[in-house]
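Only one chain is shown below, in structure tokens, and it's the form predicted on its own.
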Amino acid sequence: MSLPVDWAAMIPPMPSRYSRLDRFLSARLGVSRSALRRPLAAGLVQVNGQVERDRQRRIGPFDTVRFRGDIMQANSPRYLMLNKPAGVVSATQDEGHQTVLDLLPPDQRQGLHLAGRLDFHSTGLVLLTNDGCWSRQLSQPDSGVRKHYRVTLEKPLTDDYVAAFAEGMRFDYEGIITRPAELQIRSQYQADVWLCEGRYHQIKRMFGRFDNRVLTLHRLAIGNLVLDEGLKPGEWRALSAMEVASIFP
């Protein structure tokens, strides 16, 4: 999929990993940067179809660089969601599983990374983009990005539990304590929860301080981006662009 020119205004500035122009033709044409001088002065370089003079000018993972004609760097940021099915790895590679990459085409998927993991049992919305700048967004608690999920409980629910997960919980483990959550009591069994974070197994183990066994666990949102109702299991689609600029608060 290929961004529209207009996307980067959309999109709202995050932290990236960027390079000198310079630098980043030496390491690409394994030649010196004083090498790079005359051919930058004669205009061999374009940056987005435009002559670069300017060694230093900051290179991002997704703009396009040519030298003398060839293409040095043309890549198009891509972000998918897909309804991630019960028993599918959210992984990229995995000897044993099936792997959420695998629900898609294989020309779908280089350079694709998960913006957001999901238990193998769990199911619902995970993120699929080759913009590590985003995915890193999104996961940081800091960003106020919250993570809405429905939850099955093997026993009943009180209201004792909207006060402890507002409270938040003490892992011992990790020497920390969760950040506020917020729980709804949907029915008898039945709860949504909001996170801003992602700690491991986070939900199944804030059960697990009632005794209480999480049955299913299926994410309905991150963010502002709730997960298509159209999708079944296994299936995906590209987000548009106002999906990947509303995404955050």
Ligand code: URA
Given for the second form:
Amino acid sequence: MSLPVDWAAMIPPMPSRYSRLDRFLSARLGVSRSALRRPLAAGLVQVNGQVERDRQRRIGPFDTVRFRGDIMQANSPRYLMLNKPAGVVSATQDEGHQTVLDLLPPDQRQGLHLAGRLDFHSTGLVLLTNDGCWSRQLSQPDSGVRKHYRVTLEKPLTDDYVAAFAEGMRFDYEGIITRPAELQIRSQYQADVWLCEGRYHQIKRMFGRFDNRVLTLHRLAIGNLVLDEGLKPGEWRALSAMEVASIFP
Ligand code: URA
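Now show the form predicted together with the named molecule, given that the preceding structure was the form predicted on its own.
Expanding to the full complex; the earlier chain stays at the top.
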């Protein structure tokens, strides 16, 4: 098996990083922090439309900063849901395959990263954002955000699976025991699974313990956010402010 990937570590650090105002301007303008003292004192710096003289003011990724009227930064947070088709890579770029980012129009792609991935053959709900804080929070197992999957198996399911998923399984490679997961049997070959973490190929590996191969894996929901039934594979839409906030339990 190839190396397990720590997806959370791959989220770009920039969007969630806060910086002191003078450090931020110094990096943007290529001048020393001491050279910024005068313009700051003279009221030439604005943050979100207000004059800011405090050089220690914390600047977040979505603060609008102007220097002598010129915009230094003006990002707004963006959140999208996408119905991932099979055969598309959960990445922002890939040498050989189409990525989820390629499914968006070029003018919508800028600055987005994935908030949690799905395997190449898996389908369903994928979230994209430029808000690293939000995506990092989503990927924390302790945030209580459960991901809901529908799985079709090669062999019939038995009640033993329910207990094994709830107890957790030892993953030797990572040296961990999986957190309790819920499994509900829907029919002989189909189950719903809820996970609060996202280990490498986690669901496939868990069914692999029973020597049972996953044939299809579809993500239906992340936390309280359910994949919009109106989105065909490959389609996407922006999340409402209510959806962004209500995803956390
Ligand atoms: N578990 C898997 O094995 N694959 C996925 O895509 C998601 C969870």
